[in-house]
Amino acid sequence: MTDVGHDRPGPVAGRGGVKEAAAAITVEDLRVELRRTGHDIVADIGFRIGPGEVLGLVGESGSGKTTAGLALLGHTRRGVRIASGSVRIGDTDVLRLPPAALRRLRGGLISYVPQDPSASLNPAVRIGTQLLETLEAHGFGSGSDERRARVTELMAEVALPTEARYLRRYPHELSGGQQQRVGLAMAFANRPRLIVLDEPTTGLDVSTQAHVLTTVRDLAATHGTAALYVTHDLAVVAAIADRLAVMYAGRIVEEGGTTAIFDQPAHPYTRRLIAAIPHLGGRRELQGIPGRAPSPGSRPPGCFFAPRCSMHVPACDDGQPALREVVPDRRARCIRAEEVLTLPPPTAGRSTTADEPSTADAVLRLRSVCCAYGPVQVLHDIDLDLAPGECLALVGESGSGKTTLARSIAGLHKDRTGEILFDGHPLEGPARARAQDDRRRVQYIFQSPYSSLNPRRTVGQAVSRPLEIFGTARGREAEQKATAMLDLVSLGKNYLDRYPDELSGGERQRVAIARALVCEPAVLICDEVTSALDVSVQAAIVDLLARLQRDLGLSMLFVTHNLPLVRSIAGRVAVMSLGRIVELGTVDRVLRDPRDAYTQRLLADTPSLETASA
């Protein structure tokens, strides 16, 4: 049994990690394919999870993680079908059940927690009622008194208030972290044998994330529930999972104990994923993985990772390698796995340093800035300077005010007092009231790469549109500038006529960056621009932003809740809590020697490879 960062009993190890007699769930030869073409999305998927064990299923976006996780519930998205395989929970093969029996199974024997906590809750029904309905639907207990007692027990288990007044709240009256814990309570309500968690902490800040992870780990251990934790955040999975299954292009390419895989991976893809993880312990350049994973129907005949692999040899093209045991309790889908195991542990790129900049000639100055939403004040007397060519990180929990501050600088928040100076002159409150040149030179990149682009505009139209709005270029000249900017963000001319739905999340975010940079801004505000991206794409985007900042002399405000990521891009960091800046200094000083108790708690709650293996 492998332990990462916490002590708890684990399952009995054997081939595939768990002896069949001890397995709570056994998956064999699972294949999910597109109905129209028959091309597989995932295939040859097999693993076992023991009672109380957490298996982390990791990989880049598009690797098939969520498809495999949903298949354990006998569910697929539209246009997809489960072609073959078995999912056995005890004596029950989930994939052989008729629809009515399958509906009874979900929420009882097997449960699911989605990425968006609000998606699992009915906004029109009080949370106490929803918990009771979950128990009633599956016939839990002998009557209403036993079910109400179970609701009280569930709320205590997820560290939420148990009084009737709290249970009468609607989902919108809870924070995102509270909604996610109610979702966990619903999932564990009927003491299932298996729970599938699909990126349940992606949108949460580090403190809320820490509470949710602790809750998942404790509930699984307490009730002996097997858990499949689907995520692209390797630092999170290092803190919670007993074992890992790494997926690439619809296949499991490596499986084994969590600590063993992070210390000494046996597949080149796993090595590159680990090298892309930001570290709290020191400033390093992140390394993305060149290229992108092949989609169903366009995968190469040999190893699917071969076109992106630095260890590629001609034999890799001879056929798809089998997932085989290379050392005890470790399987890998690579013909050179034994050789990979002998390589030095994977690390990020070279160490870098960042000196504290002089703010004497700050391009942006904030003095006594206060912001409100109606009668509620959310920012209090913010003083902050941004030096020319500096990247300043703004960090804090959800609700700390960091996005409100960023939006105020960009003129997207109207209810603001205090002074914001840009190049020595004041910026008006709303963006529409500002001079056109000020709007052009202060640009904003939004969090979601999926909603920040107009789906009816091509990439070329999206990138050239600001040039038309500001009157700096039109027609052929605008297209040429858009092409040059796409080249700058490593996309190129062949993307001009594509639409957003033809792009990956990382490519969409690059388009959003190109659209902002085509305006030739002096200040670039990045609002959680990597939170929806997997570690490899995140590394590529951060490397791109750092290079552009250096080459173009940009001043950048980088809003994030990912403290390890701050190490790789920023020179200084401002920590926000309850609408105030509680700590400000160089990244090295603040992360190594935090002086404010709030910063110390943030760092303690932040998952990282260093803390997980300590």
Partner chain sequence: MSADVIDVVAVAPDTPLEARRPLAGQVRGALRLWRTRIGLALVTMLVLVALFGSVVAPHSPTAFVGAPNVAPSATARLGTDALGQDVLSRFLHGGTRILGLGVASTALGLVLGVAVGLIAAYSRNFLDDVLMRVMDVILAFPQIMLALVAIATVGPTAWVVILAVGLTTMPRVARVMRGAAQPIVERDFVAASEALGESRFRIVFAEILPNVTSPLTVEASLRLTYSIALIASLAFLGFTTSANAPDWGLMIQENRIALTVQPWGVVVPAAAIALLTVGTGLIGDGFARAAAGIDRPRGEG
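To complete the pair, please output the form predicted together with the partner chain; the form predicted on its own was given just before.
Since only the chain itself is given, any partners or molecules it might have are not part of what comes next.
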């Protein structure tokens, strides 16, 4: 399906577990803890990576994956220290090196590719200089001519222009994808034995991501470099990693070959995680994982996953299970791993149904809508109908104009021409100019629940405030309505007096949903509402939204960049590119048989689990 998954050059060490002698790097018993309290962030971390092999280190937020990745370079963030363990490359134990030797090792034998290239390239230093200094610091070559030649070679390897003028650019003069390629070039500069990549494609568009992934895999294979690919994205890992280590609450809970794990996970957490991922291929309902991962210092005495595990038995609480070999080349940290292995594949979820809606009596009609930011026009002649009770997905990459479109419907973007008809009458540009009832009946949920809730307002205040504004209810009555609404989004009455800071991301997004629904809207606009959340939480939120949309008969516009996610919620999908709708149709049809060239490319570049199993 995608060019990412095919023709993977086999690693030197092959698909099986890596023998110690052959390993490029061997990590044993690594423990990193908080300086102040001594609580571990990660512990009991051990794995090997062979030359040319890519190990995917997968985990959700707070799993400690970044901490573990940085520890391989002997580095920790402020307030954290490496307490014990060893990281061996050949005969060298990274964690026993004196500072000067460690400095020589970093960027030499082991290099690092950070998450956000725009923040990790120095804004005041030209990219050519930043590449050159990496070579100079490690005494690469015999002179500056040789180093300059190496810079040119590196730029070519990562498919960037090699001319001197380009090298004289500053980081901000490059796009995000180009910046990340500079980061890759820097990492490969001194021909390292190991390269640690920390979510290097987060924030990049799928097409750019596909290119970065291909570059990483090719470079690792060509130069025999071992790679640790740290990510939260199972679909990405499926596309790039030979082997997988899944982390939960600071521990590796499962390790093995990528395909094998996706086909048949041995740990209940891995199983649930895979079930939470939307698929491009088959329509199905997503299943979230209830609860939240325990943070350092508040972890249970037994198995850390036990409180959230559907296969929990009393024995699970008797101390922490060891990471043990369940079948050859598969280790799992679960006392019931053998049973988990025999369960039917996790991909078989309940399937959802959707009919082709009739747009004859559309609740929302967009006619020739154009939007601009200052002199730049970002939306061109958008025509779109939203049928009553349907969920229409609006899909596009960043810069496609999908969020601008959603915001202009909600009255949050003023610079708009064309008509937006709601229930047959036109809506004014800014929300303030609209009739109160129109404001109430078109509700908008924002991308980030960390930003959309006022940290100084309790959940109760946030949810009941719309009732006061619209004069629906006040005082006790408003509180009762708010409580009822919180129940509806699976948050109880005891959330009323809590502040957003006390809630997890998923809980916050539920509050934001409750705040929108308490207005009893006819149209609900969801703008990337899950993109700030972990996959297990995303699944739960999408599940909730799908249920509410059905039960309350809402018309929903679901804006997302995540193509597979569309399957799990929407009936129709509109694909946007460069401010225009390039394709519109039922989800089944568009995903199976894309007609527009852009949609075809988008589908091809989207990594998904199917690529791993293919």
